[in-house]
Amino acid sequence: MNVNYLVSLVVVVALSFVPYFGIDAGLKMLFGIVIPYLAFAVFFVGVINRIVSWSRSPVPFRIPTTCGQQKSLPWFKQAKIDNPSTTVGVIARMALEIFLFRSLFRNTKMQLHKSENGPKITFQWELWLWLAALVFHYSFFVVLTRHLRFFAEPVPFFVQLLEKIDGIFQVGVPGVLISGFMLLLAATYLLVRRVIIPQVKYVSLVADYFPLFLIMGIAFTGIYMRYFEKVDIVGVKALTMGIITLSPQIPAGISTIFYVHLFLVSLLVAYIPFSKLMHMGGIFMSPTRNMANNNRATRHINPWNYPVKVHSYAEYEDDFREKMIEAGLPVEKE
């Protein structure tokens, strides 16, 4: 039995309890200030050890991973984008790959079927699964985008526009963003899917729920501190402001569901660079993505080859030509 989902929401639910009974015994500068900068200063540290890590990683030979025809001859049509040959193509594929998840938009999954004539392999599109994930990243990165206006004064254009079209459906005051809402019904697919799915379920490791139950935590407080329980925003940009300026301070009113929602943040921030959620910034470093497939036009040398010493025909055949014709063997030089 799997209970990996378990222990996360139990780690998570202990996590979220921390800072309430902190803010109580008196902790607010340590859950205001102290936690999310050490939080960003993990986050950054740890994000550029990882990219130096990845950018020592030796990759000799290319190795992307390909589909479609590779560029040969002239009447051989070429999958440009799938076995793409140039950097314009390499571009176009990874341009497709980021803003649609084009790679996970073929996926399918196979099932056996029982039928008349024995056990049938079915293959079916997970379409849900696509519409889920592209839901989820857009929600969350509109959400992110939404928050900017907590470190800027005064708030850049492009959030307020984007807050508008967020907002665009007027119900009641405060008016429904639906991006929260949405980032929120995506995760729970996503958890679900990876809890009621035997073969999902059976690969599914603490690590691949963590996250999830992390930013349900935080989209939850969020939306509760929006809709609920009213939290001072004037305070709350102080204290954001603060922070960005390396002055901070904490206001006083500020209430204690705000500091829970800071801290479930705190941790994801600082459990980015070691976990999977590193992949929005290792699919720039893939070489399985990043190079073009033109191994048939360009002979590529592996740059840590040692000199070897080598016999070439020419030579050899400066050795033996005499003999060579002697014994009525053909010769490139008389």
Given for the second form:
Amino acid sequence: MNVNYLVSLVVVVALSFVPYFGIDAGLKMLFGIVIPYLAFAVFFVGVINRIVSWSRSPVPFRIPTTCGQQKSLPWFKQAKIDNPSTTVGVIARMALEIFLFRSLFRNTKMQLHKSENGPKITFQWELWLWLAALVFHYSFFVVLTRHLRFFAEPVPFFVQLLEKIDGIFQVGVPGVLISGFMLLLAATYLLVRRVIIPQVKYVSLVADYFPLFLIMGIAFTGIYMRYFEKVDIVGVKALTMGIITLSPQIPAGISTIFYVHLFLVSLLVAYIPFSKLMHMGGIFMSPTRNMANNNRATRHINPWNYPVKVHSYAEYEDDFREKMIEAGLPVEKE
Amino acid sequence: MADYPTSKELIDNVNYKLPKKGWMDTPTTIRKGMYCYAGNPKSLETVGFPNARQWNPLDEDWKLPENWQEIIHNGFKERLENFRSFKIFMDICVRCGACADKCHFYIGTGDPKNMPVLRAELLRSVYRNDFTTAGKILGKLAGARKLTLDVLKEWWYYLFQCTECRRCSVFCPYGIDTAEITMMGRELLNLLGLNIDWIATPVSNCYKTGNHLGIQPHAFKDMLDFFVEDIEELTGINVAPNYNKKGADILFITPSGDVFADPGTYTCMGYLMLFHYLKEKYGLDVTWSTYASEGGNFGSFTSHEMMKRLNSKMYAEAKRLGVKWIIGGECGHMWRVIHQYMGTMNGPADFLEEPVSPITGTKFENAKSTKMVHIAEFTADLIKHGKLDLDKSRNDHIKLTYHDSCNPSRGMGLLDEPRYVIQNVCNHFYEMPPNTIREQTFCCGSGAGLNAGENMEQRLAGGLPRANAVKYVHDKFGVNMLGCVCAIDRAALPPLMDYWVPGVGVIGLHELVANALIFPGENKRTTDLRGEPLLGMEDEADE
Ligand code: SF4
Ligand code: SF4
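For comparison with the form predicted alone, provide the form predicted in complex with its partner chain.
Below is the whole assembly, all chains and molecules, this chain first.
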């Protein structure tokens, strides 16, 4: 029995209750100010640390995974993006990878059919993972950007614009912002997929469920605050502006659900540097994707290239000279 | 009775059911037919690999050095510090599973530990335990586990069930390359002397005698001379090659597999014929070398260092002979090494000239630093410029499909050059389905040193997806020949075809070229290089 998702769920639920008791115990300062500051400190230090630690390890060889025709003779049409030979090509490849999840777009589903005439293997284009991942990341991005309204006065125009687009479906008051729901939906899909596809479930760890539940928790509390509990926005903004201007204050009257939301966000932010969520940094540095396939045209330097013991021609000839002469093969020393 | 299941039994055993227990709690049993024999200690000694000893993978006791855990830990650390790829790949996998059903070994065995993601997790779990805070504190909850003897055995078993084909990497959103992880894992295993003999002994042979079977210089020459006789019999032309010739224009290096094993031998005859043609017609002077007589690099299946040691011979020999540049024959992993490692490891090759075809004047811009050109590139250029006299119809008895070898496809991008050559020497060519060719090509199942005899079941299972795609075009178009540009393919695919798609042969690109190549003054050809009658020549061929 794979208990990894239960563990994650229980942990996230338990953590959500922490601020409840905390706020009751009058620890608003702790949850509203201290923990968020700490979390962001951990985030920045941690992320920088991780990136520095990655960049400390050199890239000794140029090992791009090539996914199309190489640049060779002029009449062969090179796959300039999937098999780039220039920096521009690499940037295009990376951009497609980062913004459109190019590789995931290739995903297929294999099926083995057994029959009288022997096995038959088929491959089906599998778009759901790609689609869900795309929706997940983009709605996350929109939600995040929208939150900039809490950290800037006046609210920047692009945030207002984004909100307009986000609220395109004019339903109810306050207007429904679609991104939050998309985020929750996509996260739910990714979670369900993890639990019901046996292979994916088999390889999943606590570290895979935990951030999903955490994000779902964040999305849920966010949505709850906006549409149901209707927290005191003015108070919240006073708090966030206080944080950002380094003059923290705790305005009265903000309901506890906000502190739960903030606490979960803090956890997520602090968790990033130690987790697989670092893939957002790693993708930029992956040598199989961010290098040009021009190995034979331009020499790549390995900083730790060291001399090795080889079996030289001279030694070889010493081993076989007689036989070589007899066979009429030229030799250096008669 | 063969030592492996019938194809029906094999398929019946494949189900993708997963054990109830988690993978860390599911012990691994090393199963006959699915592993290769341990490396011969003598071979390890030749090249100075540590901990050479007689051992048996099936034994409880692997005769490891006292401090083996420490050796692995330090080796792991060193590699994390030396290879950004390794470090990043240890950290960022999200276990999305996109790679899971992309591996031919997973498809063919149904063994979950053959899912690329899980193969990598075998190492990652130990990485977490040894090198991450969460892993140290939370242990199993964080997906970490200690390196026990059982874990080590599991590594060995599954790292030698990966052919380093990189298919998984094509689908990974971060480009995580399980082949790279396997390479690191195998390096670690080598620190303990845990190799397989089909790798260790070729490595030692390549090091000592220059090629993987340990063919000595005179014997190497004998074997080629034997082909010279065959060719003369067939065409009436004596192709007399050069050996170790100083001052030749070009050094030619091909995997030694082509020299001794059918059907690679016919490809080798193809090279000999092509070079002779070019010499007679255009005065091109090509030499073979007995010292650098192995294009393949079995070292790359052990460690980067050994890869470099073996690869060094190519440049050393080119320098000694004073050639202008180098042409490389048809081989898969050989080209991964030449294309992605050689220049870095053993370059700069500033004693060679930037390759220009003296026949067509074409500059091989893409090889201007490494100075080594793939023979498919070279031949495609000759054809494009009308320098070869070809009679396509001499391949009319062949209905061809083409297998992209993993390494040239995903570590280089050599896709259209061989196809161009094929289109020009062959009238009947049919592609396999798109998900199984080009960068999505399926491995032959025997790469990265796994084409031994004792692991036949593993090879046949791993080759299933490839064979199945061939079967598709065989049933649909009557394909009877599988073309390729790799010596391991030529050794590994024939038994695979016999097993899954009887009636399909295997052929190298330059065998097809040589069939079609018209020599001035040659005898009328009634058969192909194999002595099979050409279409419409059945009667004459018999005489
Ligand atoms: S596709 Fe990449 S990220 Fe996804 S499970 Fe495989 S290795 Fe991990
Ligand atoms: S490199 Fe090839 S053999 Fe190895 S795990 Fe990936 S797909 Fe499988």
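Only the largest set of C-alpha atoms that superpose within 1.5 Å between the two forms is called the rigid core. Numbering follows the first chain given and starts at 1. These numbers were taken from a predicted model, which means no experiment stands behind them.
**Q** My question is whether S55 is one of the residues whose C-alpha shifts by 2 Å or more between these two forms, given a fit on the rigid core.
**A** S55 C-alpha, core-superposed: shift of less than 2 Å.
**Q** Taking the rigid core as the superposition reference, indicate whether the CA of F76 shifts 2 angstroms or more between these two forms.
**A** Comparing forms between these two forms, the F76 CA shifts at least 2 Å.
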